[in-house]
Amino acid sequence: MIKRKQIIKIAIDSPAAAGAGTLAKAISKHYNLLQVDTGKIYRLIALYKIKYPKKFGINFLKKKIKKLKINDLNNKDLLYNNVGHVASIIAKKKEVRKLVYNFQKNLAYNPPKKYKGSCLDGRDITYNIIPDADFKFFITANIKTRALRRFKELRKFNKHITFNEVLKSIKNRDKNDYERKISPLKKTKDSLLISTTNLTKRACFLKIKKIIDRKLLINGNL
């Protein structure tokens, strides 16, 4: 795999709906980085499984991932609760993770030249996808805050969904993410823990920006 030199690499891990995706977008836009919400890759695969149950299989996935583009991850259908549930189950499968692993690594280490680097958020980014990242963060928030955020997001597409349904889904997602045997969600010792429970999006961005700017300035990259 080709690895671009002298690029900024940011790795973010977090449980569902902690705000990591929103934060990653803001960071990526500010520093001109390729932003990849890796969880959406698994959600897209889950959507394939739901839409094409008879065709779905490892060979089917190989063809799909080979043609996968970043813009494919903007599909609004990926936000649905049932897609997230199926994604958490699929993410446990070794053969699926192997396919996605190579795709993610290539994006992280070889982003298009128009970008100054990459910023990936997911569940195993800090220790599995970009273990040598320049910056590592573990973003979290209490479960009720996360469920409320996801509930407000989903209500735009489904007026009948209830908060308790979303809360239950988040709890199940956490269990699957933390307890799976292959690449579970965990905080590494070298990841900076940031809770977004009582922080606005802007405050969280500024907090992380200060950390990044300080290191870039010391290294002469700012």
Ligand code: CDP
Given for the second form:
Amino acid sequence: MIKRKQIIKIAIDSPAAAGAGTLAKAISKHYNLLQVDTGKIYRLIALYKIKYPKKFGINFLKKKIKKLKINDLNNKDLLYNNVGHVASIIAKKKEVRKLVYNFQKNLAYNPPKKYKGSCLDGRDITYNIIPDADFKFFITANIKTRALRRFKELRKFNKHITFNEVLKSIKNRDKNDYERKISPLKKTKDSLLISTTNLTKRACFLKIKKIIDRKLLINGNL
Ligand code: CDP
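Hand over the structure of the form predicted together with ligand CDP; the form predicted on its own is what we had up.
Then the entire complex follows, led off by the chain already shown.
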């Protein structure tokens, strides 16, 4: 694998709907980094499973992953709640994780030249995909806040969905993500814990920017 030298690598892990994606977007834009929401990769595989139940299998996936482009992750169908649910089930499978491992590593360590680095968010980024990241964050928020945020997002697609349904599905997702055997969600010792429960998007971005700028300044990169 080609590894670009002197790039900034940011790794973020977080439970569902904690605001990591929004934050990763703002940080990536500010520092000109390639942003990868790795959950979308699992969501895309889940979408294949839903769309092609008969063809779905490891060989089918191998072919799909070979042709995978980062722009495929912008597919709006990935945002549906059932896709997220199926994603958290298939993400437990070792063979699935193995298939997408190199795709993620390559984006993290060899982002296109126009970027100064990469920023990946997911569940196992800080300890599995970019263990030597320059910055590691664990972003979280209390369960009700996360459910409320996700409820507001999902209401745009489905007017009938209720808050309690969303709360239940977030609890279910947490259980799947924290308790699975392979690559579970966890906060590593070297990650900085940020709770977004009482922070606006802007406040959250500024808090992280301050941490990043301080280290970049010390290292002479700013
Ligand atoms: O957007 P949300 O926070 O609901 O989740 P997501 O980031 O879209 O990820 C969907 C699912 O993919 C998660 O529930 C995880 O089970 C799985 N995932 C994973 O296992 N490893 C990652 N690096 C990213 C996501």
